[in-house]
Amino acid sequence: MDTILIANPKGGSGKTTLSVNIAGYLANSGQRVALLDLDRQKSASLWVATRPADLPEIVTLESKRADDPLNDCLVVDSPAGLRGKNLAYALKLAHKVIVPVSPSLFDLNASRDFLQLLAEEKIIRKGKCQIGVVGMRMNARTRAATALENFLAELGLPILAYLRETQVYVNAAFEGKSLFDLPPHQAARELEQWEFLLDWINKD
């Protein structure tokens, strides 16, 4: 089962938004998807619980069906403060790690430290787990984006997407939907921003 870990120790970085939309994409691609919600607020679990029955199914890992070995993908919405042994264990399970970063000075500093920590992990150094970064609520033509790109260039890590701040994500989440469950015309601009990120997810 391929596992995608969404991780950033800073709260409010956009982990849950990214997690549910990645799960929604995979489910709409015909994959059998489980979602593991490790966040205390359990927002991703609530999203799954409110998901309409006529949409492609996503199960939570706590459910019996999620333990089925026939699941193709697992998306892990990690908690704030993920470090130490918990981080090392999560990385052993993951095939890919996506780090969402918000555009404030404090978020950039916290994310910078976390990415440096990830780069030093043995499993990352051996190339067994890939890392990518997503700018959340961030425009590519901003000072924050430039600062992030300069730092990531030093680590050799890719920017997978810049996802703008929009009510499309909020409104879809209220209905238990992802961008990929909406009619294309309702999220055309947002879907364009996901193209490189999706290509990266689909690469072996």
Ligand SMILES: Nc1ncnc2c1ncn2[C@@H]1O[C@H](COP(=O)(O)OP(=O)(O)OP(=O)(O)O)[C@@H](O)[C@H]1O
Second form
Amino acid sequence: MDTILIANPKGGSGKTTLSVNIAGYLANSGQRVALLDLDRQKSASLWVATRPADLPEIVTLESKRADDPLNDCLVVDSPAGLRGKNLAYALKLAHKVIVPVSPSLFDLNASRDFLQLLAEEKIIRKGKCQIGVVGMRMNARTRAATALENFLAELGLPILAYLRETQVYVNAAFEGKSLFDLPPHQAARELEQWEFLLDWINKD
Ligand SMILES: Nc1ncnc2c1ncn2[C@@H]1O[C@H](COP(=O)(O)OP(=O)(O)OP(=O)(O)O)[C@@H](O)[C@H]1O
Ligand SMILES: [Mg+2]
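Form predicted alone done; form predicted in complex with the ligand now:
Every chain and every other molecule in the complex is listed next, the one we just looked at coming first.
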């Protein structure tokens, strides 16, 4: 089972938004998807519970029964403040880690420390787990994007996407939906921004 961890200890950086949309993409591409919600706030689990039954199914790992079929992939949403043993546990599960970063100076600084820490983890250094970064609520060719890119270049980490700020994510989430559950014309601009990120998710 492929496992994607979404992590950034900085609160509100976009972890849950990214997690549910990645889960929605994988489910819509015909995979059996489970979501593991490590956050006590349980926002991702609530989203799954709100999800209309006629959409491609996503289960929470907690709700699975022993005789349920195995999943093809697991998306792990993690809480703010993730560090130490909990971070090590989450990393052990993951084949890929995606770090959403928001554009403020404070978010960039906090995320920089986390990315540095990640890059020094043994599991990452050994190449057992790949890391990518997503600029959340961020546009390319802005000051924040340039600052982020300069830092990522030093660490040799890729930027996978810039996802702009839009109510499309917020409104879809209210209904238990991802971008990939919407009529394509409603999310055309957003879907374009996901192309490279989806290629990265799909490659081995
Ligand atoms: N691209 C976007 N456009 C508009 N709003 C966004 C976008 N990404 C995230 N948001 C909003 O920003 C807020 C924080 O996002 P989210 O809950 O995904 O962050 P988080 O990292 O999971 O937060 P926490 O650390 O509290 O778990 C939410 O209200 C979400 O709807
Ligand atoms: Mg969250």
